[in-house]
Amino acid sequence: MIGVVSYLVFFTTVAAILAIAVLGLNLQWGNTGLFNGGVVAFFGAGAYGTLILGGTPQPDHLGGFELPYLLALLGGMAAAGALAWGVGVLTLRLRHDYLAIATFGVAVAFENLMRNAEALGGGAKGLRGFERPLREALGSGFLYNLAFLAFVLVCLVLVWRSLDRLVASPFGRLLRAIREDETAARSLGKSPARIRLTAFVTGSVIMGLSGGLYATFYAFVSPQDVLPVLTFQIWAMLIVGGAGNTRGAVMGAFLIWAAWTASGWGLSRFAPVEAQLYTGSIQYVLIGLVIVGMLLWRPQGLFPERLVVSQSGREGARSTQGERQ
């Protein structure tokens, strides 16, 4: 029984961390229409930035600043935001498929940089030597994992509620206006380029928070954690849940992570030995099938976008309806 509870804590922690990244992607794609094919680069920037700033001294690579955990986490988010700003300035003039290709190239370049630049991120060996926060007080067992889960859930709820308010604000309506018709938004005196860059950087900072939490949970990060397949996993979570809907983004993250872990367990348990050698590849194919299947069957996702109408908008609609009557 204790083992089951421990696994549920582990599962929920990872799913909640990935849900934060999906919320960042939802702001970019679901609300603004920015096709970010390089999610893992900003996730990785947050992960590496957090461990470099908060890690213990290491002789063979950058880091060892041993900053307090929250400062290190904020530094990782800032690293993701800085990378997003540089990428956004260069690529946000592109549209749709061109933007997707450019940002996907950034993700591939980031993974190769981390794999080969040993002085920066430890190369293929990755980064380790990170002291988990409050480990001395809570130990390194179940109690620590439970406390960290609570912290991750607090972060998830804060991001979720903040984005809900942002989407319901005038700025959120402006994001949707740019998503639907950028030319019309420009004709109203708005600056789509500046607003798209703001949304892109904000979403990437949220992805950096997710990466920092992920690296903290494992106290380790390597190039294997920033492979491009993570981008497709996060996209599958958003597509299944429903782009433009924060609740759908969170639910999609939990559903796809459950399917991913269940498929891995099922293949390792019931598949022939020859097939078990290709478990990872089979799971990647399954992710692709899920994305294609959802786009064909229910492109709006399980939880379609619901436009939020302000109180003044409701009152205006009521008055208009009364005049018509």
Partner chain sequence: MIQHLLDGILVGAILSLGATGLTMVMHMLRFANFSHAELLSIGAYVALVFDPLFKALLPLLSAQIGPLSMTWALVAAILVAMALTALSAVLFDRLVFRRVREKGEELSMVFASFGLALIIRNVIGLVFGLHTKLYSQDIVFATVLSRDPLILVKPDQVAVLGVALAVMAALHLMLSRTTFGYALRAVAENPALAQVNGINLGRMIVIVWLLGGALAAMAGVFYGLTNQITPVIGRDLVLPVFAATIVGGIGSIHGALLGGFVVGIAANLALVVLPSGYSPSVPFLIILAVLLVRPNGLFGEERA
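Instead of the form predicted on its own shown above, give the structure for the form predicted together with the partner chain, please.
Next comes a single chain, given without company.
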């Protein structure tokens, strides 16, 4: 029994952490129409940033600044934001395919850099030497995990609520205006490139938060944690939940994470030994099918909040719903 509960705590923690990243992506893609092909780079910047700033000194790599935990986490988020700002400034005034390619490239380069630059991120061995905060007070057992879950859930709810509020604000209306009709938005005297940059950086900072929490949870991060598969998973979560809607984003995160874990478990348990090598491939095919299938048959997602993308009067309905939750 305690095993099941502790597994549930573990599962919920990871799913909630990923849900935060999905919310960040929802701001970029769902609300503003910005394609991010390298979610994992911003997630990774948050993870590495947090551990480098908050960890204990290590002989073989950068870090060990031993900053207080919350400061380290903020630093990780800032690192993700800075990375996003660099990519955004270069690409957001160009055709949208440039952003797609550049973000994809940033993720490839990020993983590659972390794998090779041992002095920076410990190389393939990853970053060690991070003490989880409050460990002395809470120990390292079930109680700690429960407390950490509570912290993650607080972060999730905070991000969720503030994004709902942001989208209902005049700024949110601008984002939609830009997504749907850039010329009209420009004629209102707004600079679409600037506003898109703001949305892109904000979304990436949220992904950085997610990465920071993830690294805290494991007290460790390595290049294996910033593989492209994470980007695909986070997309699938958003698409399944329904882009443009925060509730869907969170539900999608839990659903896909459950499906991913279950399929991994099922394959490792029931697939014949000689096929074990290929379970990864099967999971990738499944996630590809989920993405393509949703786009073809249910582009609005499983949990659509509304049917039409642009409709005045929606804001009211939406924010009241936000309040209720």
